[in-house]
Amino acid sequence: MSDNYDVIVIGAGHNGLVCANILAKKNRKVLICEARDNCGGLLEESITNFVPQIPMSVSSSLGGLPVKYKAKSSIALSESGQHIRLVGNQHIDHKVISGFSSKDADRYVEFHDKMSSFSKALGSFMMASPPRIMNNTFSDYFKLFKLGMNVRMLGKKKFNEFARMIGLNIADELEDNFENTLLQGLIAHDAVLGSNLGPRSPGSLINLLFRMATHDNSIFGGIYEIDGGSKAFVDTLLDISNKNKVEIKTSSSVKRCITENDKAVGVELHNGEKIYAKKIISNADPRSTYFSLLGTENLDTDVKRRIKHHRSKGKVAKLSLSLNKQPEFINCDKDDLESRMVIAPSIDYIEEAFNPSKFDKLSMEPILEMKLKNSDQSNPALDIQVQYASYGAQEGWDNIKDNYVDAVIKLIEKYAPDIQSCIETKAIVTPDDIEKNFHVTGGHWHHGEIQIDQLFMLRPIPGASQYRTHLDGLYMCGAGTHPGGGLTGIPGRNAAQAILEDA
């Protein structure tokens, strides 16, 4: 038996580190058990491309987070070389779009203002635990009232528009507003990125609003690259952990939660070591938390059913190409190559790439988000997020991986004809690899789908949406909780607040 702690956090992903440090700053004795030999979770260069900034409320809860970001613009690539370059500044973007269509440019400003106001209303609800359904307490009623007021304060016209749009697909809205298919494709790409949705899927519009809420309430703003890469961010969190005396045990995989009298009181590691604490916090995904750490024997039938049907199949792979020289992209200058480059030429193109994924098949012409990395110390590299690379691909990833990588490179060749001659090595990380190597069920970025029935007070499931599980003393703080994944630290912060409220 090991020394007792106030809190044990299972998993040293960024949300676990955020949660642990906030609690440690409140004089809690905190231990983090991490299965892998390094910290950071999915925050690795082999997984991430571009990120939002950590919200000020999260940073201030940690006593400041000295991380530097580089703002990135977006370029929608066209085979003809008639690319669209957008920076997230409405005046500049209006001018760029007007070069293709003055009507689209004017409508873009209106569309952006409307969507931004909606994302702000949703964003205001992200920084606290959602209300508990049918709980009949003043605090829960007040949270519902506050959310309702935030939406009502949009004004009658915008409120009615918000109510109309919330369950719609993004494709209808874009086709009603814009003529340029490349602009439609770029916005639709951001609405479906990381999801199991196509642009014509109901609910894809709210995906875009959630993305905007963590990206400065902007469609193409709020997109950053971390100065020094993901490692610099993780190292900063580890420095803060050291200052706050958070103890971290790596290579310490948790086998199960120890329960006594229907309460979580500790954890047992796979090596047999037992460690006890007053509170246990899981940074693992919901299915792993309930089925592996807690165990089905501790769950009632309804909870088991809900977790069993929790959707968490990943759809994004990361292809990394080491290059011997920088490829020549058609009609792209130096600034373009430093941007977020997207291949998603139209809504129909995206939908055709999405359709096979419904059956766990792979499109050989997927949609891509690319980042070209240049360094004085090393050769250039091209990092590519590949959307609709299905978890558990029907053909079997071991059988199709090489052909799939070749198909992606062949697609890039349409925009950079010399790419083949530039490549030295190739490496792809699929959702199956993420599940195996990072212990995330289904290999999903967000530990679960961002869809209407898995959001707010329904995330991850009813009864566990306030970071408290169905077992006393066991909490969750990962991306599978409200408000979802991405590099925000919000779930970790909110979970810490819930734990402090219960103290």
Given for the second form:
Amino acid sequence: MSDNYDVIVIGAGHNGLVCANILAKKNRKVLICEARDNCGGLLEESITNFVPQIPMSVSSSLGGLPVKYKAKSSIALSESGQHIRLVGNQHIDHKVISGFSSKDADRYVEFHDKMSSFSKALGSFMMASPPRIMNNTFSDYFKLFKLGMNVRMLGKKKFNEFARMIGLNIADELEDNFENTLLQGLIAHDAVLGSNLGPRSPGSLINLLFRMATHDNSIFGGIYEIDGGSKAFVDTLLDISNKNKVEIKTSSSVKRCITENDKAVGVELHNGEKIYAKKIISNADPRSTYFSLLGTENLDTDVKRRIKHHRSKGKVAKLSLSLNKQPEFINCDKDDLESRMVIAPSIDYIEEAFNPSKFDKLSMEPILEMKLKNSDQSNPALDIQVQYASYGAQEGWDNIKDNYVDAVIKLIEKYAPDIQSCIETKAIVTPDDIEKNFHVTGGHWHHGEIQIDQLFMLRPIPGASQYRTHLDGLYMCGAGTHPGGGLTGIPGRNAAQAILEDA
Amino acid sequence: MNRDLRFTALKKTPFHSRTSLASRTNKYYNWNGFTVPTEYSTTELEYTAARNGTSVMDLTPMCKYMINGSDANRFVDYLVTRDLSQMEDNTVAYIIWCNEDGKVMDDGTIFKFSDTKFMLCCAVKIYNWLHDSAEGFDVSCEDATDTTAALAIQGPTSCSTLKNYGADDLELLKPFGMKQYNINGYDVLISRTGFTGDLGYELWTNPANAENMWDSIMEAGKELKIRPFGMHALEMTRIEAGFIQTNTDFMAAEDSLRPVRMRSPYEIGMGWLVHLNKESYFVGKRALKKEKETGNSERCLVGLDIDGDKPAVGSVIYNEKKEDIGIVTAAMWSPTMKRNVALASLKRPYGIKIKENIFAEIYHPEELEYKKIWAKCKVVKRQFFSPERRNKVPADLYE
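Right, and the form predicted together with the partner chain of this protein, after the form predicted alone?
Let us now look at the entire complex, which starts with that chain.
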């Protein structure tokens, strides 16, 4: 057996591509096996709407990432036409909110400062590989010490506040601060976006902090659209891969990891082909990595339990409407239409939408995050993230899909009365579809809930943090690892570092 | 939900009508949720029967699990540290299993009927563990504790007793062999296994046959010094045989609150049951491989031969500098061997490299006063008692 490659990356999602390129730049011979016929994974127009900016630390380790972003403001739509549009700039936002409540405006600035300082304290921890306490190494303790220090350096008052808020639900905190329900709804929406939480679920606040840490430490400031769409981003990564001589095999679904003396030495494709390498990296979700690639017969019972209990049920569907003309949103100007439009008018509304999802059922009044594309052209389109669209909905997605889409459109009708007449085609991608088409267990954006039991050194499961799995030579670089999903490339970068450390 | 909050009484085994009749002392204890006698008359008498005649013990409370399915063979091999890939049908094997850290959860015996059917017997309840371990294997695990009645028939005349009962050609059954019989119109599985370190058998049947089985065996052994024996007598015989008992000689990994109390197989003298060169993976293999390679096992479980005749129950073991090096987990004066023996958990290198010059501090109670004895010990093979008849084929027969 000869090692044809230094590294095989399973899955050409953006983290897989980032990881592969960093390794290739360090003169590793890298092959990517991608099950689908195109690259990019969930970074695709049919899934992605808005993204954070790739952190400098990641783009610089790729030798630059020439992607252009357009900053997006966020608008909370109101049936009455009294929308709130926030751009992420304290002064402007203060002025906007003053129009509704001067008390809220002042409070918003305070709230934002507080949250921002917390997210910064988490920030350095977010970027680096999490410590692994079981290792008992100095550097791991130092990392933990540093996080503790970061938080403690906030000062005694803020430290106490941080401790108070870390397990809190976002609704309580928002209701304590603000009186405008639309503003509450907008912030709560972002706190629960992509998760299995309602605004009143404990832990929804840390979810927002986590989101802020990757979004310029701002609630509404770090939200972008990629110039040229997701495809432009993927193409850029592919260009870099080309330059770095990363080989990519598409339509090459990996069946399992080949092991020798309990060490990963290669992969076997579904077509029977066997490829060998010194290291294998999985960009797949934790459950697929452990149960399919590693195989249940190679796992300890305790590990199987943890993977089985790993929470990864997706809750977001994407509805894409292609339109023949631009719909008239009530009281929206051009800037408003260019914004990230959110329909989540109050905390209670979100909680009502969330309630059925606890029982794997669907609310016919979901929360929406919308993007109007090509608004100045003849073929506009409306891309909508619909939450809570439960994975494995009890009603059965096949039976209810059409009704559900109609319900969403009816909901939009309240804000854009002529939407029906504008629609040419409609296509919905449910979490079940994501699982099937993108091979992500549960169809979860983040390959697993961003929750305190699945964060930092507990992500994806205890004993498998720091991008290493239980099998020697097999690594993970996907959204299931620290710090989680979103277009950040951090898991991919950190995984590459782990591999370089081990070499 | 309508829940009955009254206490549920301990369950009675299918032999209870007979064991309660045989019990003169009415001493019972809770074994795995069942009420069973600790002793019937006197422990010494029962012990003597076990070593010189036939002793009968109700084994029903032992945890019993049936493992069925097309992957049963692979699954069992995955579950335990021992390599069972070459195990033959209708044989029994002594096994241990570990958690992911390579710490022993329990020991037990596995009965192989065929590649697709096994029975696992052990002390600690592990249904949940089996169920979760079975993820990815085509097997079903079923708790058969309540649906299987079991009797241990042990002692030098046990083979003769069972032959009288109707088990033809039983003397030809090899140690760790098992054979299906039909006696008095019902099915009985007889295995040549036991916990006394002597010639002995264990019988497994449907609970409906239990009373007939007990009565018939008592009748069959009437001339062969048959006697029911309880837990206390069993404890004596198992110490002599050097058998370990979970949560007595070591803490089951899942029952230990303190991680440092968990023991690897190498630390309880069970290294011989760990087959790291087994081709397939088994639970705990990675951790055990690491422990073996680094040699960082901290303890060992050894047999001690102790000066004097006062049993070193619960004694602390010291070296010549009076440093604490371990503890006695089980101890007794062996009436058969006339030796003062004990099982002890020692800190390495004591017990492995240093076997002499160690001492037990024995507190011997004498009418409300303790006599403190400083007794010299010698590390010896744990198997104190192992008569030739134990493994003899054909087994000894008596008229």
